[in-house]
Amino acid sequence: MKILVFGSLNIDHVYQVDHFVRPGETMASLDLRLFCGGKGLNQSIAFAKSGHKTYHAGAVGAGDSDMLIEMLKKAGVCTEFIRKKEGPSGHAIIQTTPEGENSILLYGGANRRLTREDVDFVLGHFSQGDVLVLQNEINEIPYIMEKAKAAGMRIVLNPSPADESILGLPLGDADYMILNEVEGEVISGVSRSDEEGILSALMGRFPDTRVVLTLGRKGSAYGYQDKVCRQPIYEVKTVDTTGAGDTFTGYFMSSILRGRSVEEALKTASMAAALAVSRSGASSSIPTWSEVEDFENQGG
């Protein structure tokens, strides 16, 4: 079994601010730091740090991507399926507040310049039983899902960000759908304040998909067929929530692929996410498997 994360690679510009910039407001930031990010890159690193051999596929700019590829390699991710394109890599403008909340503006860059020939080349190296992990920050996702499904790969979809394109994806082809309440509202049509309603609606609409709903401080929930279970968060001092959801995704699926129960997987993913939010940055905040085990041994 091989794990392929087909997703975005971004250079994150993280500005520390007192509050999110309001319309018409000009405000000085308290700090600026550069990080490697993108939901795809973060999830690849989460899988690799949790102990799985992980391949990343995607696209970067020819002139500004060295730090992205080096970060993946340093984490142990295989990078031979990353294509270099003319123009800039994707990037994000991220505001973070003293409370640890974040606001993110994305520019797709090379992430949006994948071709079907790129997809065919990458997926030609994977087969039945391998795992494909996707988000919604690259182009050609419907084609990627179609080809992966035909090859017998297991599909894990994190439909984020949930923009107008999300409802055009073959969502029912996902074996696992991992999403937050905002994305759940877009896909289910149920208000984000009704978490149980979102989970129930998604389970009814996608009966062959295992749904994992992350709910911020309210924890997480899982639903599939007649099984529903929930997991609270682990309380830590929040420094930066950027990348927490990607850490959760990587560690939940890593636990499932190790043969752990859903309940165990939710617990492990919640501990990993707690460690991530207690640190600055996205990819740089993702813990190793041994750090998660230490956190558990210390009683969370």
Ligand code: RIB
Contents of the next structure:
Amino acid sequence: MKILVFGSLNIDHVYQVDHFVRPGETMASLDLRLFCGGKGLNQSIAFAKSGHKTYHAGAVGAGDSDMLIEMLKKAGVCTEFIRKKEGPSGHAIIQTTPEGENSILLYGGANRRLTREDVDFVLGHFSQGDVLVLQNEINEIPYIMEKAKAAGMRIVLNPSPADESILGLPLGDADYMILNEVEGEVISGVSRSDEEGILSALMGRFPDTRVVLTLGRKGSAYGYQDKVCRQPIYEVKTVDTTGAGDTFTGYFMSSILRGRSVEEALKTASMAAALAVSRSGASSSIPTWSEVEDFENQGG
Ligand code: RIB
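Complement to the form predicted on its own: the form predicted in complex with the named molecule:
Below is the entire complex, every chain and molecule, led by the chain shown above.
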């Protein structure tokens, strides 16, 4: 069984701010730091740091991507399926507040210049039973899902960020859908404040899909057929929430693929996400499996 994360790679420009810049406001930031990010790259690193051999597929700019490739290699991710394209890599402008909240503005760059030939080449190396992990920051996602499904791959979909394009995806083909309440609202049409309603709407509409709903400070919930279970968060001092959802996704699936129960997987993912929010940056904040075990042994 091979794990393929087909997703974005971004250079994150992280600005420390007192508050998010308002319409019409010009504001000085307190600090700027560059990190490797992108939901795809972060999730690849989460899988690799949790001990799985992981392949990353996607696209970067030919001239500005060394740091992205190096970061993946350093984490042990296989990078041979990353294409280099003309023009810039994707990037994100991220504001973070002293409370650890963030707002993210994306520029897709090379992430959105994948071709069907790129997709065919990559998927030609994977087959029945392999696991495909997708987010919503690259182009050609419907085609990737269609080809992966035809090849018998298992599909893990994190439909993030949520926009109208999500509704055009063959969502019911996902074996696992891992999403937050904002994405849940877009897909289910149920208000983000009604978490129970979102979960039951998604379970009803996608009966073959295991749904994992992340709810920020309210923890997470899992639903599939007649089974529903919940997991609270682990309280830590919040430094930066960027990448916490990606850490959760990687660690939840990693635990499931190790044969752990859903309850154990939710718990491990919550501990990993807690460690991630206690550190700055996206990919740089993702813990290793042994750090998560240490956290558990210290009582969480
Ligand atoms: O989920 C966090 C990520 O979202 C950041 O690393 C940023 O690049 C955006 O993709």
